[in-house]
Each structure stands twice: as structure tokens, then as C-alpha cells.
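Next up is one chain by itself, shown in C-alpha cells, the form predicted on its own.
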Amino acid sequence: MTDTYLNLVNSGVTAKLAKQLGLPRPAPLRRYRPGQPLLDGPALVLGPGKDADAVASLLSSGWDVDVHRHAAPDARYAAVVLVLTEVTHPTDLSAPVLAAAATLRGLARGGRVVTVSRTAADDDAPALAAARQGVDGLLRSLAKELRGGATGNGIVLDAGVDVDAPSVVGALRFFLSTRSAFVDGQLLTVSSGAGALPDDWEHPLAGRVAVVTGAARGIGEAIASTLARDGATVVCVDVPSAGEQLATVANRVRGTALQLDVTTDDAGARILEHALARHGRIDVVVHNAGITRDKLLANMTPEKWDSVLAVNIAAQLRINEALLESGDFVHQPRIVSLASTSGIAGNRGQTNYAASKGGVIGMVRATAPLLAAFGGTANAVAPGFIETEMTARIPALTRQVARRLNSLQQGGQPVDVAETVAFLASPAAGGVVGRVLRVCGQNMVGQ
């Protein structure tokens, strides 16, 4: 769906008029294209100690980025990385943060700011906990100040996780890249040193077989396409009534189609049977299928409540149970479920939907330990306002307000959700366990 307002305020006479009137001027976001460089310009790495040196070395020698360790007076940086893992007192934040501040006016359009810090633990000394928790507030506030399509995100390392652990490196690359265009103001915790870095960053899912439910259209179609682009063989699943569209998507991504109602008791068994018979394995399951039946709770009917819970959470639980009991879902498996910002913050008229999506968040948190023995993970992606057929049915004025409320002042695209799913499905995310990553432009509004 086209955002006409965004296009108008970024072209010709209307752009000048919007500036004179002080109207919001959302910047077109740069999204990933195969073969593009990680960064279109130099990166500034700030922070004390060996961890900052290690990050600078990774960027310069591993990813061929022009890295500066001290801000140059006239440099226009594509990214600023604040490595704050070794701060022990809130006053330790001053030097690196204020050095970064001096560069922000010259941050390139679509630039990136990424913090790397450590978890504030209950048994930390008060000053240490204050310093570490302070990074959370710093990052979220800074992300709201950035303009020109720039984003700010953070990586948080649990105790015992080194800065060069695969999932720290993978998260850093994701946040620096254009794959994370609509991910803003988020802090992603890396819980362990598990995972592996791909030999080919363009095809990190090569050799993997992924199942995507609700794949015939919208976000599901984008997920199937993105996983296939990244090297996966994709099983596209949707209801029989979407059979023609499903076949088109499956053919385009060179995968296979499975017409299936995910709420049936044997849905998990049929998914396993299809994947094993056609592709010999199953490695990734993306639970994307979902519905809405919005009503104020006072007007809610049993049919509307029960149908949403059946599709959005009960089906996922049943399919996961079949996978875990099969003995075939053991090759560093990945479960990625679609939650929603409604399941985190709530949304008027969506008690059923929010309950189901909040349930998804609880489910992945509890499922992740069950996959640990196989090197597996379960995580969730929580979209905000995404431009889909569903949001196109929202009244025009409400739709415009929802677009402008986030820090990037626009709606996301289905591919933004798909890129985040692809990262969490990759071997490089093996240390990200039971987490929720929002794709919302730093807002809590929308589906």
C-alpha cells in the first residue's frame, strides 16, 4: 500500500511547503538489496577497553568497513557503535556518549546507532547496575531523536557472553544493515555463545528447510520470499481457499505448497510428513498464520473470541508439540512466531487478539528451553503498523495517524517483518533465546 503523504513531502514543491509549515517529513527508508555494501560510509566505534577494540577490528577486517576510533571533525558517519560493556559507574557513560553526540548532526541519512552493553543483574553492585540499566533509557531516548530514516538499537549481553559471540556479531550486522530498516529503539538480549556465523552472509539459510504458515499473501508471502532469497527451501502453508495464490508464491520461491487448516488436530503431523517426504528434513517453522475478529469485550461473541485464539495461539502450540515429539526437529531447529505490539501494549477492541499474541510471547519463552538440547531457539517478532491488506481497511484518517506516531513517522512494509524473521531463523541467532523483537518503528500501535 502506497503512503502518498510520504511521497509528497519528499518531492519538489510540496517538500519545501511541508518544511515551511513544519509538517512531519518522514524519510524514505533504505531497504536491503542483495549485493549492497553493509554501510555506505565510515563507522565510528566508541567506548573503552578491549571489547570496543574487538568490535572495531570485526568491522574493519571482517566486513571491510572504514572504521574510526575517534571522531573526525568533518566526517559524515554511516554508523556509530557505542561499546559500553566495560562501564562500571554511570559517570563512565559520559565520555563515549558525548563523543557520539557531537557526530549526530552529521549522521548520514538512514544511518545507524548501535549500543553494545551488558545485562543489569540483581546481584550487581548498585553503581554497576545503574550504569548498565542506564544504557536502556539512553538508547530508547536517542532513537526518538534521530531523523532522516536513521535508527538506534542495542545489543545486551548476558553474563558470560563475549562480544565476539556469534549472535552478538549476527545482531550487530543485522542492526547495522538495511535489513533492519523499520526496527528502531529495540534492545536485543543475547543469552549465550551458541550459534554459528555463515560462510556466506548473502545466503545464511543455505541448506535449511523452512515452513511458513499463512504464506499466500501479505507478511507471510514476504517471509517466504525472504527466506528463499537467503537460501532456504520453503514449504508454503495456507488454507485451501487460498490455494491458487499459495501455488503462485510456492512456484516463485521454488518451494512447495501445502494446503492446510492449521487448526486441525493433525496439522503438525501433516506439516512434518510433507517436509520430510518432499525435502528430507525440517529446520525452521515460522508461525505467521493469524486472524483478527475485533470487538469491544462488552460486545464479544464466543465465535469471535474462540476463532482468534484457535488460529493465533492454540494451533501453534499443537504444531510445536508435534514437532518436539517427532524426533525429526533436531537440526539446530528454529521456531519464529508472529506476535504483535497489541500483545505487549494492548489495543482497544482487540482483547481476543491481544490475548492470543501475548500468549505467543509466553509460548516462545517457555518453548525455547525445550529446544536447547538440539541447539535450537524459539523467538517472536512483534510487528507494529505494517502496510498490508488488513491495515488498508482501517479508516483513512486513523491510518494516517497510526503511520505518523512512531519515531520513523511511517508504516512498515511486510519485508521489514520478513527480514527480522530471517535473522532470527539464521544460525547467527543461536544465542537469542525466548526473546521478542519489535518491528514497529519504535511505537506500540497497530496489528
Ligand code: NAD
The other form holds:
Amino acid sequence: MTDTYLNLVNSGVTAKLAKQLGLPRPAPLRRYRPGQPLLDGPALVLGPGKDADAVASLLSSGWDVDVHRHAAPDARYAAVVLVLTEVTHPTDLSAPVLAAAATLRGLARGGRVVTVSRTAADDDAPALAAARQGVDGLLRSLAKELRGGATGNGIVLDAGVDVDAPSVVGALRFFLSTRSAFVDGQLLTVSSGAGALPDDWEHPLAGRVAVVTGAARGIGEAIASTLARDGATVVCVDVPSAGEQLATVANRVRGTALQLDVTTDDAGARILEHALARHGRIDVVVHNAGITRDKLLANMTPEKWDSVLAVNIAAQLRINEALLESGDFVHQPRIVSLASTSGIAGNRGQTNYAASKGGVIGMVRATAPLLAAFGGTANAVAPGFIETEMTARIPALTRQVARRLNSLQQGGQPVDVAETVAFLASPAAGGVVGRVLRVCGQNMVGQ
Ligand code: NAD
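What I would like now is the form predicted together with the ligand, since the data block earlier showed the form predicted on its own; can you produce it?
Next comes the full complex, and the chain you just saw is listed first.
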């Protein structure tokens, strides 16, 4: 769907008028194209200690970024990275944070601010926990202050995880790049040093076989395209009634099509059989198929409740069980499941949908340990408002309001969700387990 308002406030006379009237002016977001440089300008790396040195050297020698360790007057930074892993008291935050503050007015359009910090644990000294937890509040507030399509996100390291662990490096690259255009105000925790960096950052999924459900259109179609672009062979799954669209998508991504209703009892067995027979392996499963049947709970029918739960969560549980029992899903397997901000914050008229999507979040948390022995992970992506046929059905006025209720003041595109799925499916994300990453432009609802 086109966001006419966004186009109007960014073109000629109407842009001027919107400025005079003080109307919200969402900035067009820059999205990833293969071959694009990681950053369009210099990066400033701030923070005391050896972790900041390690991040600076990764950016400059690993990724060819022009790195500054002190803000240069009048520099226009494409990114500011605040490495706060070594803070021990809230007062330690002031020097690096105020140094970053001085650069923010000159942050490039679509600029990036990334914090790197450590998890505040219950057994930390109170001052240490305060400093670490303070980063959380700082990042979420800062992200709300950024303009011009700039985003702020954080990477949080659990105890024992080094700053050069594959998933810290992978998350840093993801948050700095245009792949994370609609991810804003999020803190992603890295739990371990597992995972591996790709030889080729443009094709991190080379040699992997990925199954995407609900791939005939919308977000699923974008996920299939993005995983294929990143090097995966993709099995595109959708209901038989979407067979024609499904075949078009499968051909375009040079994958294969499997017509299948994911709610059928033997869906897991059929997915396995297809992937093994056609491609010899199965490495990634993206549970994207989903439906809405909105009704206030007082008016809910058994059909509406049951069908949503059946597609959005029961099918995923059954398919995962079949994968885990098969003995074939054992090569650093990845499960990425589509949740929703409605499953986190709740949404009027969506009790059934929110129960299913909250269920997804519980499911990935409990499934991740079952995959650990194989170097596997299970994680969820929670989209906010994304421009698809699903959201096109929302009444026009509600749709306009929903689009503006986030820090980027616009809806996301299917590709924004797809890029995040691709990151979580990649070998570099092996240390991210049982987490939910929101793709919502920092939606005002929920945490
Ligand atoms: P969509 O309705 O455009 O596409 C969903 C696809 O899933 C369709 O191709 C459909 O045929 C397929 N599907 C439905 N039931 C199926 C079944 N039983 N078996 C196999 N395939 C089935 O939806 P979308 O907007 O692209 O959403 C994709 C996912 O993202 C869903 O899980 C949705 O809940 C989630 N999500 C979407 C948004 C948004 O704003 N669009 C927000 C949060 C979460």
C-alpha cells in the first residue's frame, strides 16, 4: 500500500505547508540494496576501555569504515556507537553520553545510534545494575528523539559474552546497516558466543535450505525473496487456493513451491519430505503464515477464536515437534516465528490474535533450549504496522493513525520484517536465543 501522506509531506509545496503547520513529517527510509556500503559517512565510537577499542577496530579494519574516537567539529556522522560495557556506576554514563549528544544535531539522514552494554543481573552490585539498566532507558528515549529516518538500537551482552562474539558483531552490522530501516528503539540480548561470521556478508545463507510458510504474498513473499537474495534455497509454502501466486514467487526466487495448509496434521512430515527430497536438507523454518479474525471478545465466535489459534500457533507447535523428532533438523537449525506487537501490548478486538502471537513468544523461548544441542536457535520477530493486504483491510482512518504511532511516523514495508528474519536465520545470530525482535519503528504500544 502507498502511504500518500508520507509522499505529500516530502514533496515540494506540500512539504513546506506541512512544515508551517507543524504536521508530522515522516522521512522516507533508505533500504538495503546489494553492494551498498555499510555506512555513507564516518562513524564515531565512544566509550571507555578495550571493548570500545575492539569495536572501533572492527569497523575500521574489518568493514572499511572511517572511524573517529573523538567527535570532530562539524563532522556529519552516519553512525554513533556507544560502547558502555565497562560502566560500573550511573555517573560513568555521563562522559560518553554527553559526547554523543553533541553530535546528534549533525547526525546524517537515516543515521544510526547503537549502544553496546551488558545485562543488569539480579546479583549485580546495585550501582552496577543501575548503570547497566540505565542504558535501556537511555536508548529507548534517545530513539524517540531522533529525526530524519535515523534509528537507535542496543545490543545487550549477557555475562561471559565478549564484544567480538559472532552475534554481537552480526547484530552491530545489522543495526548499522539499512537492513534494519524499520527497527527502532530495540535492545537485542546476546546470550552466548555461539554462531559464526559469514565469509561473505552479502550471502550469509549460502548453502542453507529455508522453508517459509505463507510465502505467496505479503511479508512471506518478501521473506522468501530476501532469504534467496542472501543465498538460501527457499521452499515456499502456502494454501492450495494461493497456488498460482505461490508458483510465481517460487519461480522468481528459484526455489520450490509446496501447496500445503499448515494446519493439517501431517504438515511437518510433508515439509520435511519435500525439503529433503528436493533439496537434500532443511536448515531454516520461518513460521510466517498467519490470519486475523478480529472481534471484541464479547462477540467472539468459536470459529473465529479456533481458526486463529490453529493457524498462528497450534500449527507451528506441531510442525516444530515433527522437525525436532525427525533427526534431520540438526545442522545449526534456525526457527524464526512471526509474532506481533499485538501479542506484546494487546490490541482491542484481537484477543484471539494476541493470544496466538503471545503464544509464539512463549513457544520460541521454550523451543530454543531444545535446539541448543545442535547449535540451533528459535526466535521471534514482532512486526508493528506493516503495509500489506492484511493491514489494507483496516478502516482508512484507523490505518492512518496506526501508521503514525511510532517514532518513524510511518508503516513498515514487508521487506523490513524480511531483513530481520534473515538476520535471525543467519549463522551470525547463533548467540541470539529465544528472543523477540520488534520491527515496529518503535511503536508507542507496549515495551
Ligand atoms: P497476509 O494475509 O498478507 O499473508 C499471509 C499468508 O499466509 C497468505 O499468503 C495466506 O494464504 C497464508 N496462509 C494463511 N493461512 C495459511 C495456512 N493455513 N496454511 C498456509 N498458508 C496460510 O499477511 P501478512 O501481513 O503478510 O502477515 C504475515 C505474518 O506477519 C502473519 O503471521 C501476521 O500475523 C504477521 N504480522 C503482520 C503484521 C502486518 O502489519 N501486516 C503485523 C504483525 C504481524
